[in-house]
Structure formats: structure tokens, C-alpha cells
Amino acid sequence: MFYRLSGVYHTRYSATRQLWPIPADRWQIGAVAVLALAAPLYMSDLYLSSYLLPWLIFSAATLALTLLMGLAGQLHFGFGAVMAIGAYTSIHLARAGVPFELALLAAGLMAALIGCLFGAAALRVKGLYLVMATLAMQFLVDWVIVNVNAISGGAVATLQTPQVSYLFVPVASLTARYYLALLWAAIVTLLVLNIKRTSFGRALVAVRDKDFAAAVIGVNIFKYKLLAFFTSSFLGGVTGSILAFCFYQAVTPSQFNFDVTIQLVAMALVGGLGSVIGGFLGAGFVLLAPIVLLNLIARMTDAGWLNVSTTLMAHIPLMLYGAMIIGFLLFEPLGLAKIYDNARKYFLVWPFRHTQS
């Protein structure tokens, strides 16, 4: 069958090192790529701007966070601040006339620099102590943004994004903004996939599992922890800029508060730490599940199947959503990516279940 391992022969190192050695996986990736590229043709503007566009951007942010938390094992509860640094940096540079490509690069570098300053705490502490250090970063950056008028204009001020072009294409229409977000999500995806196969990725895994054992075998703990924070913060800063220019088209201090950090951590956990497909699944679940549940309950109420107040109806989706997250953590701690992997492995050998180990 087309989805089986039959016909996959490991006769060359280049074939063994492929990202997707099984033909069925390559066909799936090709089908998803075609659907993503053609989305503006068959999807309405409402669904494109309200569902698909934020899903792509937050998936990229989740992948940037899972690179740090899943691959390097360094907890980070200030990632919303990292994205805020990137968003404000790029907006101010774009307003000053800097080309958008350079503004994105500067946004990533600024976020990486500040992220490394707070990430340096990981060189001396770990676990809950590292959580407190990164949490301090979140609240400190929030305070600076709100109280320094030169950055945000005030606690309730809104900075509109200027008109920019990327590679000589104006980022004004919804289609252009969607393709820019899609391009960035694809770049982050391929980057994380390839990092996992390099010596850098293997060193991060060694640091995650046992940092003192990694030091014994020659891994420079100082270097790789800082590199993990630098890379993750750089990707997060650029993603924050993409979020501001492509989705919000404006930036306010409340858009990158602690709630956003909690959302991103939930996306990484529910999707599966260290998994690339888990980043997309987790982001989709956290973003879309409350909306789907709210619409479902509203339709049941309109049909007379439920008789609940408006206030209770607003809280029921959040209750069910929280219960679903707890259920995932209880019954499948490795997240949605593990559920997908189990289904994939089942079909790889179906109907010969006895061949599974």
C-alpha cells in the first residue's frame, strides 16, 4: 500500500537522513503545502483572517518556544515579552523609514539580546527558579512598555503599523499578509526540523536530559544554553513583528501580556514538547477549541436544547476547554503529536498489528 514502509530501502546515507523518508509522508506534506498556498482561492476572507492567519503565526511562536522548552529543556514564562520587544522594535524602525526586511532582522536581534540577558539566569538556576527569572522578564518588560511613552505612547495608546513592503511586495492586502505569515511559518518549521538533526540540536538534547552529564562528555553548557535562548528569542521577536504587521496591524501593551505567555506554554504542552507537528496542533487547539465550543453551545441554546443564561454560556466553553486540556495531560501527557504519531504508526503496519513493538 502507498502508506506502508515497503519500498523504503536504507541503501544511502542521504536517503536515510531525509526529513520524510516514507513516500506517504512526502505526499501528505505536498498536499498540505498545496492547500495552504491555495487557501485564498477557496477560503473566505473571514476564515482566512480570523482563523488561518493567527493559527500560522501562533504556530511559529509555539515552535520558537518549543525549541527552548522541548529541545533544550529550559523553562520560559516570559515569551510574550519577547514577542512584544520584536513588535515594538519593528514598528518604530518601520516608522523611521527602515526597510521592513531590516526591521524584522533588527526585531529578532533586539529580542534575542534581551532574552539572552534574562536567559543567563539559566546558567545558575533551573526548574522553578528559572521560571521566576523569566517571569520577572515578562513583568519588567510589560512595565517598561506601559510606562515609557517613547516606546508605547502610554498604557492605553495604540501604535498603528505603517505601510511596508516585503521583497518589493506591499504588505497591505489580506492575501499578502497571509502569504508573509505562511512564509515565516514554513521557515521556522524547516529550521526547527533541521536543528533537531544537527550537532547543535543533539547538544541541546544532552543539556535537556542531564546538563552535568553533558558537561562531562565535553558539551559546553554555557554556550548551548545561551544559544538556545538566543535562537528561540530571535524567532520569537520576528514572530511578534509578523503578528503585529500581519494580524493586528497595530500594537498595544495589552496584546503581549502574561496571558499570551500562558497561551503559548499551553500550546507547547498540549501539542507536545519538542514536536514540530505538535506546535501546529497545539496552537490550533488552544486558539480554535474555545471558538468551536462557543458556537456549538450557542446553536444548542438557540435550538432549545439548552436553557442557560448568557453569563453561564460565556463560561461553559472555557470550562469544557480547561477540562479537555486536563484530559490530554492525564491520558496523553506527550500531547496531540503523540496521538497523531500513534495513528500514523498504526497505519504503517495495518493490518499486521503483531509487527508493532
Second form
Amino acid sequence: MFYRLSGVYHTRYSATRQLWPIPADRWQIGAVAVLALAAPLYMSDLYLSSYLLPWLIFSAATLALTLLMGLAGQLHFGFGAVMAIGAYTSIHLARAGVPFELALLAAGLMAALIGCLFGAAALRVKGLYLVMATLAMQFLVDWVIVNVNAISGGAVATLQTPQVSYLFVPVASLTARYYLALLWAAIVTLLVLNIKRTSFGRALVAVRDKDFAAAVIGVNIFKYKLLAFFTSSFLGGVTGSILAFCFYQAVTPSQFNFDVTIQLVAMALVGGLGSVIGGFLGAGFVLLAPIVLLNLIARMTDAGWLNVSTTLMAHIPLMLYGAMIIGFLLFEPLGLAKIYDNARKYFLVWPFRHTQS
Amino acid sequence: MLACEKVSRWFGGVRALSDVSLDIQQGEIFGLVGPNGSGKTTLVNSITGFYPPQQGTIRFEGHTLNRVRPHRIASLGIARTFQNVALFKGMSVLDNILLGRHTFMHPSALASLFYWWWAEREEVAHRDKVEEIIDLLQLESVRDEPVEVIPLGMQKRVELARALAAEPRMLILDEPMAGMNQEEKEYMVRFVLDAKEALDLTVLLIEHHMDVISAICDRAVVLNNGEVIAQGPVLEAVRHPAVIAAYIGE
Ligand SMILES: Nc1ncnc2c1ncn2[C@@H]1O[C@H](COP(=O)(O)OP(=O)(O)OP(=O)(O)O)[C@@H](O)[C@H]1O
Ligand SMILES: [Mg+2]
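Next up, the form predicted together with its partner chain. The previous block was the form predicted on its own.
Whole complex next, starting from this chain.
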């Protein structure tokens, strides 16, 4: 129908390497871009601020994480801490009067530096040991933030974000915050897409798949593992600060605790490791599924069909993530992205049954 | 060009290489033969930095390779293929060969972010080089296939292409014709000879097929239990009584 490979001829190498070689894909992307840009016009403030905004920001965070876990194959169970470092760095700098653009950059750099420090463990250890090293990062950073009053302002304190402006636009109104988040999500998306089609991404995947074969063609394994940690943590740090400034408009330790880390891992896994579309799908699914489920259960208890205590209610989302991670690992390790891809390929060859790639 | 002097390597109590010395001249095809487990792959792993020798020295064009890490050795101009094909699954043939260009490229996240102004030109320039090699090894028909779906003989050819993409001066082939039928073998020999001519290579060839070794090698070394039991011009080396004894098992 509209998805067709036949009839698309490329005469230059750059054309064969474009992001969306199929015209129908380009149309889709264009439509999504228009919808996203026009969202403040047709969407109610409630939906914009409590669904679309966090979805964009968490998608960016998932993409940052999937760059590390999916492309580079380095497990990271401390990504909440990475985002926390970014958020706290930028809020303190912004409060001290540093321009917001610079504060964002510093947030990224600080997260990248500390992320690399713990990532250095990845040079020596793999798999479960790396999970332990990054878990240690999560708890260490959490502990430092909570216990050093200069950072958190006290264990249960909440720091309000100061009034800042980005590229001369004040980041205060919902619309401004939405567009900043959209801009950042777009940048991260393009970055990850481009990394995947250039030498940097190939080197990361090579180190992930067969490190000895990567070394034999000249890839410095240590360097690329560290670069993966650096890039991913940089993006995570900036995303943490965007989350603080655009969504919460405040910073408090619990925004970045272990639960958030698990949520991010779930988003990356459910979406499909290493996939960009999967980052968006996974983030959307993990954010929305508990809401839908909780509403459902609340209705059922109201109707008297079920009797669920409020404490159990609070644990349902966590149980759900666990079940989802296990379920996807067992039945569709490539995640929602694979399901999307299957559907797309079905249309690509319709009415025939098979594709070659 | 490449010289090993009294190279020894142990694995636990097993002495996989003992006092192996050889000297490969610029421009020759040098054969390395020996029964299974005689230490051929171990020698290659020592040269390419995976298992540095515990005794002896390995020199390549004036560099001592003993303490050099594998990726540095690659950029000195030594490329190799593996006995068990070591391609990157899930990537296309093209991407695998492009990875061979790694040492000439400047990968960075920033260059990727500004793809259209920065990385694209480099990608296209190296694509041109890769297409030359695809042409040389006749891989056009599988260019965009994922490597795991193509036949083994083809995969070995892709691995050769990836090694050639690095523009090495020395090429080490670890049993490039293992598991191939006669026709595929002949193709492979042709490609190795073509590549050697076109790219001015020195080749170290490990093979069990003696017909291939005798046909295309200039000189050869025969290993048995990690020791050199014969070396010299290829026909002399492979017909040495000690070699025949080693193969037949005395
Ligand atoms: N990583 C290792 N750890 C322990 N022992 C090893 C290792 N690599 C090789 N060996 C031992 O070294 C000896 C030589 O093995 P090698 O693989 O070099 O033989 P080969 O000549 O390549 O044989 P083949 O023709 O079967 O490929 C064998 O006894 C093998 O068991
Ligand atoms: Mg071997």
C-alpha cells in the first residue's frame, strides 16, 4: 500500500544511509512532529502536563539508558542517580545565578564524570558484577544527597527550581516547559538515531557483541566502554535537570531513588533494548500501564468486586514492572519495538507474507 | 617484516608454544601448518596481542609487539581473521566491512549529533573504500544481508573483506578454507591471491589443506606440540620426514 520499498532507488551512498529511506516513514515522522508541535493548541493543560510532558522526558531518559544498555551492552542499575546528579548540579548553579544553558551543560558534564567513575568498573567486570557496581552508585549517590545538607537542603527538603530562561524564553509557563522538553527529546532522539548509523555506534555494538573481534580491527575496548558511559550519563544528567525544571519544578531526593531506576530499566527493556521507537513506546507503556491498572482496580473495589488495601495498591505498580520485565524477557526480548516492527513489515510486503529483512 | 624469536606460551601447565622462531619476509605468503592442537592459533594470538608470549620477542617492522594491546597492533598494520568466524551478528555485511575502516575514522557522539554537517562526509568517503573491497571479493549480492543469514563460505569471505578494509600490510588468515568444498576453496585461494596482488600484502596462512599450502605459499613452518619441527621452502618443509611422522602419528 503506502509502505513500499520497490520503486525507491538511491543513486548516492548518502541517500541509502538516510534515517527514513521509505517515503511512508517520512510522512509518519512528519505527522508525529506536527502533532507534537501543535499539542499545546489542542490538548488540555491537564493532559499536557501530566501525560505528554513526563512521557517526553522519560523517553529521553530511556533513550540515554538504551544507548548504554542496548547499544553498548553495559547494564546500568543506577540511572536514577545519574539523573539526580544532573538535577542537583543544575539547580544549585541556577540558584547561584549561572545561566540555565550553562547549568544544563554542567549538569551533563557532572553526571558524565561521576558516571564514568563508576563505569570504570565496567572495564573489569561484566554482567551481574556490573549491576552490583552501578547499584552501589545508586545507593551511594542517594545517601550522599540525603545526608549532605549542602546538596539536598535536608533529608526531606524540597528545593524549588528558581526562575530561569532558556534561549531568552522564561521557563515558567506550561507551554514553555513543554517545548523545552520536546526540544530535548528531539535532540536525544536524533543523536541516538545518528549514533546508530555512524562509526561511533558500530564501534559500540562491536564491543558489545564480540570484544575480541572489535579489538582486532582496532577498536579500543576500554575507551569505547567509557565513552558509552560518558555519553549516556551526560544525556541522563541533562534529562534529570530537564525533569526537575520542566516537570516537577522542584528537586527532592525521592524523585530519583531506586524505584525510578527500576522504572527506567523497565522502560528500556519493555520498549526493546537499543531501539529508539522502543524508548518512546517503553516509556509510554510503563508510565501509563500502572495508571490504567490502578484505575481499573479502584473501580472494581468501588463496585465491591475486590477488596484491596491501600498499601497493596501502592505496591501494584512495582509488581507490574517486575511482571512486565519478566514477561518481555521471556516472550518478546526485543520488546514493543519488535512488535511495532512486525506490524510495519507486514504492511511493507502486504499482500504477500514474507520479507527478507 | 615479522619476526618471532624463541616465543613460548604456557596455559597453566600446558606448554602451547615452545621456543618458536620464524621470520616472515615482506611480500611472501608464509604457511603455518601442523596437526590439531599444535599451537598455530596460539601463535597468531600471541602475535595479535591476545596471549602475549611469556618468553621470547615478536617484532613487526621494528616495533616490539610483546606488551602492545590488540587494538594498537591492528593500527600498526596487522589484520587477521578467526578460525571460527567472528563477525558481528545482527549487523549487515556492509556494516561489518565498514567496521574494518575503524582505525581511519573519527567516531564521536558530537560528530554523530551533527551528522549532516560532520559525520556524513566521512561515512560516504569510507563507503567508497568499502565498495572497492566488496568489488574485489565479489560480495555485491549480499551487501545488505545480515551476516548470520549468509552461508559459511560467504561469511569467511566477509571476514576477509573486513580485514582488508583496514588496509593492513600483514594479513593473518586462520584456516580461511576450513569446512569449504572444493569450489569454494578455489574461490578463496583466488581472492587471497588477488587481494595480495592488489593491496601489496604479506600473508601468514594457516591451513590444513596441504594442496593449498603447497600451491600458494613461498615458505612454511610446521608446528607439532608447540615446537617447530620443520621450516623452509614450502615443499621441503611439508615433506620433511618429521612432518610426515607427526601427521601419521609415528
Ligand atoms: N585459552 C586457552 N586456555 C588453555 N589452553 C589453551 C588455550 N588456547 C589454546 N590452548 C591449548 O594450546 C594448545 C594449542 O592450541 P591451538 O588452538 O593453538 O592449536 P591449533 O594448532 O590452532 O589447532 P587447530 O588446528 O585445532 O586449530 C592446545 O593444547 C590447546 O588446548
Ligand atoms: Mg587453530
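Throughout, rigid core stands for the largest set of C-alpha atoms superposing within 1.5 Å between the two forms. Because the structure is predicted, anything quoted here is derived from the model rather than measured. Numbering follows the first chain given and starts at 1.
Note to self: With a threshold of 2 Å on the C-alpha, tell me if S50 counts as moved between the two forms once the core is superposed.
What the structure shows: It does not, since the S50 C-alpha is displaced less than 2 Å between the two forms after the core fit.
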